[in-house]
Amino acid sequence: MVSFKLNGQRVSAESGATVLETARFYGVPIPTLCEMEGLTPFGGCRLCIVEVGEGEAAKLVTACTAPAQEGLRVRTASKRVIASRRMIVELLLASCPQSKVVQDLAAAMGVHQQRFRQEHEDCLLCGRCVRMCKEQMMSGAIGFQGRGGDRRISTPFDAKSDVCRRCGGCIYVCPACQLRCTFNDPERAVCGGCANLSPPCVGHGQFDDMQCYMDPCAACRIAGA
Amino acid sequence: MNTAEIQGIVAKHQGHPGEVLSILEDLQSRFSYLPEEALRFVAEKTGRPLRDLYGVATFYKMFSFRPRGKHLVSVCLGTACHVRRATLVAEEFEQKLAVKPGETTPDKQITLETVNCVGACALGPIVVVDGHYFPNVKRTTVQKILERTRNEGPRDDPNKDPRIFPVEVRCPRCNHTLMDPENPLEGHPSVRVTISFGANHGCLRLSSLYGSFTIACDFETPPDAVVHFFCPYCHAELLGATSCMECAAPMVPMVIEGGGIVQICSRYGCKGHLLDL
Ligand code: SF4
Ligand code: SF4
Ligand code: FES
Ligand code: FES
């Protein structure tokens, strides 16, 4: 057991727990995106940042990867944290405005607009699908590729994967494409929950702009039936 | 595809830390690209998932999935070069060669690629052709670089290559020149320093061509050993305040004739270097 201060309150946590887990246990809300129960923490989206330390030396760290340690002083809603979080969510909005998850996060923080060049990415690079595939589906068909602006998720050589089991786990956990496959007939499709204006998989080369590795796609088959 | 050859490359590095990068590097230099079958083979032999190998191979710009041409032209688009309009230089190359970055001209002569910082920011925009640095490249110099490249022999031929710039260096403490015209390396006076490693002391001569890593040494030094550098005249140790960005060994500073400092890594075999003009 370790004990530390969370927003001025003394809290205790199992050693090995993260700051995020402790905060959740005590009911302190911290927004998250790339974090997901059952998957290893990734620290990719930076949304869960909290301030650790005092005064000048205070640092912003991601709560989902920060281990709970004796004597920490954590603030989850300081001015600095709020301002940085709003900026992060604004950037997420700028790259992936169609994601319902991002929209909800932004709305909850009172961010209704973003000031950057609007893009329409299909992927937030949160890595959930990669970890899902590897850690829960025991498959490991997809991974990160490239770097910087070219970073993306795909199968090796962008080829149809011979280890993918078509379980759909990757699509299920994706905050950008959650239930978004509307095939080419949004009216009849089972999903479309995210109200994409244009179904992303129609008119694209396979795997190009969509993150769907299932071929044939289970959802489309149901929709088409 | 020569399976035995790939097998040999894998066997050479297998079990060492960082084996993946070494294997990929060797494959790249052997085939001038990473063939898909080779990567699948490596995945099978090393037990690493193909998705990770592919991730690593796409992360580093030095790897390519298509065969490269005889010459490799790398335009730096790192931050420092970018703000000096390296994008215009890259565009000019694209137009002149009629290929996009990552592509090779149809005659298989020149491959164009863009890279992110080659460590000579002060001289940007930088273009590296077959390992040699062209400083301060402008739109207008592109044509010249291409003409020279086309007329040159294949890459890795620094001797016949008038394009690289030789530097003259001095000891930062006593200001004595370190150049040794008596014992040239690659046709230029070499840089002579004294080194010590363990109980060994001796003379080390370095090529004075910036971008060349040719050296001549009195005794055998194990790879990766960090050696101490001394001025052969005032015997002061050449020891910089910074450490190598690649391997964290101390850097060895030398003053460049005409202003500036060049720093090289003190680790034997490490190619880390810094140029400050
Ligand atoms: S559908 Fe394929 S890629 Fe997606 S989680 Fe399942 S095995 Fe992995
Ligand atoms: S495809 Fe979806 S789950 Fe995978 S990294 Fe992109 S946004 Fe995250
Ligand atoms: S939830 Fe912690 S970085 Fe994404
Ligand atoms: S940015 Fe071009 S050499 Fe560093």
Contents of the next structure:
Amino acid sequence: MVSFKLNGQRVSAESGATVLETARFYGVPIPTLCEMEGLTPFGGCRLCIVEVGEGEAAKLVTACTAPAQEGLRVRTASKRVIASRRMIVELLLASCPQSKVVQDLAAAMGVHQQRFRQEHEDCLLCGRCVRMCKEQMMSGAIGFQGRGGDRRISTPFDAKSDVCRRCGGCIYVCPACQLRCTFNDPERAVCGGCANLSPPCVGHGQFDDMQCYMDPCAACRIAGA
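Taking the form predicted together with the partner chain as the starting point, write out the structure of the form predicted alone.
Next comes a single chain, given without company.
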């Protein structure tokens, strides 16, 4: 067992646990996007950043990859952390403004507009699909290609893969593919209607998963968006 301070409170964690796992155990919320149960930590989305250390030596690290160590000083909601997370959400919105996952994260963080030009690339480069394909489906049919602004996800040499089983696991875990938000006004990039209201279709059998495909979205209309 290791002991460290989390938001000023002394906590304990098992050896090998991460800061994110420890925070969740104690009920401390930390937003995530690329993290998913059953997949190895990736730290690609950066949303789970926390501040570790004190004074000028404090630094931002990803909670999903940071190991819980003896004597750490961790802050999950400092001014620096919150400002950084909001910036990250704005960048995610620019990449995939119609992702309901990103929309809900933005609304929860109080981000109602984004300052960056919408690219509509429809890929967040979170790596969920790559890890799912390799670690859960034991295929490895897709992976990251290129670097920097040219980074993307594709098959080796962009050729048709002979190891892909068309299982759909990559689509199932993709936050850009799971649910789409039909509300997309560049002047008001974040709706927040679905995050702040109970979906009116919940409890009606086969319509449970159809909230974001309603056109117009009932929750958005109720919210006056």
